[in-house]
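Single chain ahead, by itself, as structure tokens, in the form predicted alone.
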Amino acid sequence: MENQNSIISLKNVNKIYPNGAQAVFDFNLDIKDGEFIVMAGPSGCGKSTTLRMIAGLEEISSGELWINGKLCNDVAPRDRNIAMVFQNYALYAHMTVYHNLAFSLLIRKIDSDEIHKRVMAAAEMLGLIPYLNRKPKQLSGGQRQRVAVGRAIVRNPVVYLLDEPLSNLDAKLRASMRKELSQLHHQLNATFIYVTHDQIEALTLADRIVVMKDGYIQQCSSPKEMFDNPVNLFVAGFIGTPPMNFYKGIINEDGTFTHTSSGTVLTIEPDMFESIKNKGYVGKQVIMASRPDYVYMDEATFAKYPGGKFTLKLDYEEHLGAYNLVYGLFGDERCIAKVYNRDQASGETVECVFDMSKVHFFDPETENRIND
């Protein structure tokens, strides 16, 4: 039975196609009323398939889907009280914006006064009033996206399903629409399930992120928790821009980490080392990970993090206004440092330092994080 506190519950849901290919494995998730859930991951990870199973556009091979207290495995899409916003907008080209918004209500034979009331409320909320008599070809990409969202709003659904709705927009418009979607979620106080391969969208929009890989959930947590404490190498590398730095090395009995390719010895924070030692990793190969945000090259931090000093062989630098991305090699492994403009990198090498309280250690075989 479904979790009584959840508006949607997926229990051990699997998707297996007739040819035997399995797209989703043992998917378990409880979604609370009013949550903004983002399912993220690379192409082919199973996120859109899962969304389509919730919508009823894909059959569930095994497991249970509960929506608003009702088992919905065999319920037709139109009877699930959900609304979906697609990547390609799926607007009717021959209809005006008004009729695009009204169409789903017309075929449900809703009273005409109620239709007009809902359409005008959605149009006002989305800034579409001036465009109600236009056809989709007369609209910009952002305006078409608003119409697609408005068509979902007028239905007053239990859940909104959004499948990469911003992927056809340019970068500036995407940023603007992210803000609008977040505000809309708060206005409607509704449940959103949003699919994207863009981890920036995931971090900025979600109450919780569900990261998927090869049909399996890798981690489900708040954006902050996922950024600060990725459970495995995949999540660590997927979440965060620029991506996490990874270094092979060995854990020593004296509480240090020896980087294999450079021979540099770094001091592990005492509590972190105790956790690693208790799990039996002393003398073993591990992977140390550090976000570019916690790699520094200014004098003040050398004294602050004395156990984290290393030499970076410079490659190139990207100037991004308030900060620069410095690319180079630590030994023979890639290192990116996100530094402020006052921290100028010059010459062939530069002295840097890790904030060793912010690093993570992973088992190279299981790929799971080993420090608490």
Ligand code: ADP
The other form holds:
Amino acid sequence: MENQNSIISLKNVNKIYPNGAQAVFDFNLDIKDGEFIVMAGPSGCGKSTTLRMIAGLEEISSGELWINGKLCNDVAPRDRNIAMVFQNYALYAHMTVYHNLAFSLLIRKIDSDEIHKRVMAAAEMLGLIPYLNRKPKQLSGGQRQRVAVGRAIVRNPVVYLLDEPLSNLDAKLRASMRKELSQLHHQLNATFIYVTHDQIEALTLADRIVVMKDGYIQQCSSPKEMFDNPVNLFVAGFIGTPPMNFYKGIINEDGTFTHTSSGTVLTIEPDMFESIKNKGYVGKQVIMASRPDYVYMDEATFAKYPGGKFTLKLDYEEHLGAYNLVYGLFGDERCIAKVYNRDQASGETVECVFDMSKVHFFDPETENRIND
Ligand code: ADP
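Moving on from the form predicted alone, please list the structure of the form predicted in complex with ligand ADP.
Complete assembly follows, chain above in first position.
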């Protein structure tokens, strides 16, 4: 049965391509009406395959796909009430913007007054009114992308599927289109499923992010939850720029962590230690992970985080206006710190602290997080 509160439900969905390659494994997700879902992960992890199964462009090998209360595994794409926006906008070069927007409605034999109304409403929403008589080649990249989005809007779909829609645009345009898409989502009050390999797009746009790897969902949660509490090393390394720093070491009985390559002893927060101890990790090898955002090197923080002191061997520094990215080595492992305040003179080493309430511990074999 479908979940009554969901606009889309995927239940135990698998995709095996005819050549025998399995691209998606046991995919389960309930998407609420109006949600902005971002599917993220590296190239080849199965994002597009999943999106294409929802669209009906790829057959579902096993499992169930429910859209708006209807089992849709065998429903034709055009009858699913969804619209898709691709990265290569696939606009009709010989048609004007107006006709590009109207075309899918014309072939559905919709009444011409209604078509005009919908085209003008979409053009108005997207700032395309001045360009309605132009052909695609007379438009900028951003304008073409808006026409592609407009072609989806005129169909009034229940769900919008967007496959890397901004990846052909330059960095500046991407940032402004990101904002526009977010506003559009609010305005349309529709459900968006958006595929990207760009974790910044995922963090800025999503209500919930689904991170995939090798065909499996790794974590599905709000951007904040994913940033604060990644479930495994893969998600910890994928979400956040610069990525988390990782350090090998051992959990000691007295509630400390000994960093192997430097010999530094750090104090684990009592609650965190309790959960690690309960899972049997005392005396075991683990990986400690710390975000560059939670490494500090100004005097005021040393008293605040007394259990997190360590020495960083400096490598180089990037000055990025409001903050510096400091690259160095902790023992023989890479440490990047994003620092806003830095009151020590530059030398070969610098004294630093980890905010130990923000670190995480992972099992080096299963790669899963072990602290609660
Ligand atoms: P992503 O969108 O995350 O980059 P895809 O969903 O496109 O990943 O691909 C997932 C996996 O399925 C990849 O290993 C890819 O090579 C494979 N794949 C995609 N399309 C086909 C196909 N038509 N036949 C066989 N394998 C495919």
